[in-house]
Amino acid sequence: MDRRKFCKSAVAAGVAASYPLLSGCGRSETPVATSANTSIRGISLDGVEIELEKAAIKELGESMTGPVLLSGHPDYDSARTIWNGMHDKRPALIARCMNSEDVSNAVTFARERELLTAVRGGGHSWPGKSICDDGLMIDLSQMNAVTVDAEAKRAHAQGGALLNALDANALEHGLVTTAGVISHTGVGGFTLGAGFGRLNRKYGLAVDNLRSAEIVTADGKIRRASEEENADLFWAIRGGGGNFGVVTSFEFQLHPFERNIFSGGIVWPVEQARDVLEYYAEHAASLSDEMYMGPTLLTTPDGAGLIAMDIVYNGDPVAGEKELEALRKIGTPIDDGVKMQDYMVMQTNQDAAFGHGVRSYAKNAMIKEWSQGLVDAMLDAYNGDPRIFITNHVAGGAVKRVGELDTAFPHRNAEIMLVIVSGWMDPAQDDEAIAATREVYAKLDPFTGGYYSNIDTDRAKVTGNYGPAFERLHAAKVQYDPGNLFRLNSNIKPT
């Protein structure tokens, strides 16, 4: 970017009301920024209505390789639609970026006018932080390439890539890295939050496999972050979320992997849940690094209560069979689908349940130690509501062996993360379903120690959740985003 100064105007809502166009029409009908014929209304970082002048909008559009969409453009509605159907917001501008220079131009435009800014990678933000009303949406969805250097065992993923592409491209070369459990999740948000997946007990979290990143910080500069360059920034983005800039490219360590893997699920009637959970509570901490095993309590749409165990064994299947033998003897399973099968069967088996457009809310909690009290609380919290289930992300193993302050992710001592998820389609159920989910969570809260910021961002304070990492994270925030441009996240405030 040539660092041209955009025309700048920020006016309070009362002053803005004096502009007939702003107060009367609200938004321009011009479909793209380069043909803007009028000013449009925006919203500042502080929630004050501001004017985005025609000349500035045009200049932004002309500086971009990709289009800047306005309301009325045929792609505007699809571009603003994210995974969670609860979040229906209308940005003033959608900057559809094609490269890092586009991102830099969009960031500079937003910073200079203190414009509310959201960053959309894969669009899978559970709390809807990748979209905003009347601000700027920086859209990375077109920057979605994944390339693999098989010899170096490295994958390079652009900021808008999806986990399915990361898995698929690596597996073609007999390689893999830790990726999440819903394949249409974006690589960016998943990684910046820490990155739990079915292989993290063996290979660590996504942040433990991150070797470098390209990031556009709030000053518009394109930086490379690694252990050798901007090491403080590299440390901060490995668990500190999107607080520090827009990551346009990730470099991951890959590991040799046989994609035909011992995996699947075992399901029991909910009446046998206590036996299953008590077994798990006793043995979870002693599972091998190769064994990923985690319980889910759920109710089917027809009212059948179940407890299911998700299994992935990343090793010799004979050893996996032996390690699973005791669990298989508990109770009388309704189904046992653990067998040799393609890893992508497991990586995509929840995609439909978490399909685009579902209205969903989630709370989560880190569990440092299984106890009889926690088992009792889970069984008490389970209420038979088919919209709500209690599931998990398993930790331990390699995750636990990384030092507490080696990355910004502070929950290395957790054995598991419990996630209370609700899903429904009728907007009229929003308040009821959210309240019911919170009620389930409240019964588990006494046994928790922190939360995963990617999923749960409706907490008032993040300071305690980052523990001893917070002071260093705060220093990085002050350095790289002193104006808190990147605030739509689990926000670390610079003041």
Ligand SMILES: Cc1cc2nc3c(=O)[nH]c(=O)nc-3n(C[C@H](O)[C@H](O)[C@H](O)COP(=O)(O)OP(=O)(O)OC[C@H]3O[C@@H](n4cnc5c(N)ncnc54)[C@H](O)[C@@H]3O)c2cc1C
Second form
Amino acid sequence: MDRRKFCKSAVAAGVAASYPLLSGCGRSETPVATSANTSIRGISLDGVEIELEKAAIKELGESMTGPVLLSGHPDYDSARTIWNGMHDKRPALIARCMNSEDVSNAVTFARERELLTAVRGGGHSWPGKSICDDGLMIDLSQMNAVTVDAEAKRAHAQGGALLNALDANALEHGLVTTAGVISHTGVGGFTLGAGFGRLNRKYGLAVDNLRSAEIVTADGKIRRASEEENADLFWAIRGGGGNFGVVTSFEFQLHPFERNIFSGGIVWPVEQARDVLEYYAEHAASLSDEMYMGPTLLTTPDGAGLIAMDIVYNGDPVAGEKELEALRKIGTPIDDGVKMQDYMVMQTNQDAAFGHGVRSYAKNAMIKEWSQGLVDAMLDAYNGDPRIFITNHVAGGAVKRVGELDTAFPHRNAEIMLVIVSGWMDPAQDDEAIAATREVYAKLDPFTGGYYSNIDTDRAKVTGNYGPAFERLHAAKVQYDPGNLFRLNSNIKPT
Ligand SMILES: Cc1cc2nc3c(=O)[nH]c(=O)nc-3n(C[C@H](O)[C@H](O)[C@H](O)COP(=O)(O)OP(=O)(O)OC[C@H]3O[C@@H](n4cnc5c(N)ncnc54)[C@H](O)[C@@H]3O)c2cc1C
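With the form predicted alone done, generate the form predicted together with the named molecule in the same format.
Zooming out: every chain and molecule, the one shown earlier first.
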């Protein structure tokens, strides 16, 4: 039974009086762990109800610099709210960490009790893996600082930093690294899964720019991971997601960058989509590393079908104009907004469209090459539903030149990552909208090979997707998280 409904019921009132584990439902004076006056019901890693003793909760609270929020705390609801409105869960405890020691204490508390544990970075997990019912949420949202060492060309981002802070701080120094396309996404989950962005054809994925990390492993130890130190762990976190511990700090390579950049969008009516996509299919593989060009099929809320091309040219604008010439001659665009403008215009222009609280579902897959069949399938899959759009993250270039096993992200030979995204607000539409999105994806599935686990909503089996990287990932999991404490992710089971 849903816990909230249970708490509201008359039966609950009677039971709660004689069963202290449930009396937390009516708690009003114990919003933080240090003032806990009752035990709380928790849930184990295996889904069994467990008791979190009052003394232990207090001890956790006292060990931490940041607060441990309990249900009823004024910040509890905002802390448990993540980006996708589909996931409304209530952790027993939210450990709002301020530093690596806080994270270590929270991890130790959870491991010792085999308590279900979620780690929240930026909270953008599509499938809602950064939140859980009745477990512990390790909340990194306050560990969100980014500092830049301009001379060394390095950025240090705390585990809960957002991409906006990474971009903004680096740009202030005339530097940049690969960040994703929505600026309120977390650096944490984004990087650990691979990290696609508009500059990756030149600089590689986020994992290719990661130079070191500080990570709290399941034993509570705070470790450094780099090519020189714990190299196996460093390899595993570059694509293996949150399986190996809580990353408290990421160190990124930065690149000199002129932020006023030739970029923008070109938009055509969907009736011209075949011409645009056929051009793209023919030329995508031969575009320069400087050119990021990615198509999206979408429908506006008032029903207008469109194909939009997202352009960022990371180089000499004159060369960019030249490379764009042929695309610009296709059909009759409704809008051509490609011009010299601040890079952050592109990096934030979809933030509002992907605002917090939308109910959303996504499927994705890697595509090795463009073909006529794929173009036909995309046009067939496009169905004019304004909730669904067919988009992609461009790969190729520098992404492709990294060896398949140099990092734990094995899908190096793809040209693009296709993403089918849907968004709606009314919970009554959930089932139907998800089914409609799956239907669109099904038409494209025959052209795909593997998927990006960061945008993995309902794929249960991860073994095959990690391909040749799996064996080494499994060995790292056995070494660093033998009890599978970190399981709310694209999970690699240690057994
Ligand atoms: C609107 C939107 C736009 C996106 N755009 C892009 C894009 O441009 N490019 C791209 O590659 N991906 C993109 N993604 C996918 C994105 O990379 C993943 O959703 C990613 O997991 C988000 O990271 P987060 O820290 O915000 O998420 P969270 O929900 O906080 O966490 C996601 C997963 O990562 C783990 N995790 C997070 N931080 C840490 C940490 N510090 N240590 C250990 N584990 C951690 C969590 O436990 C969870 O399993 C997008 C997603 C959304 C919703």
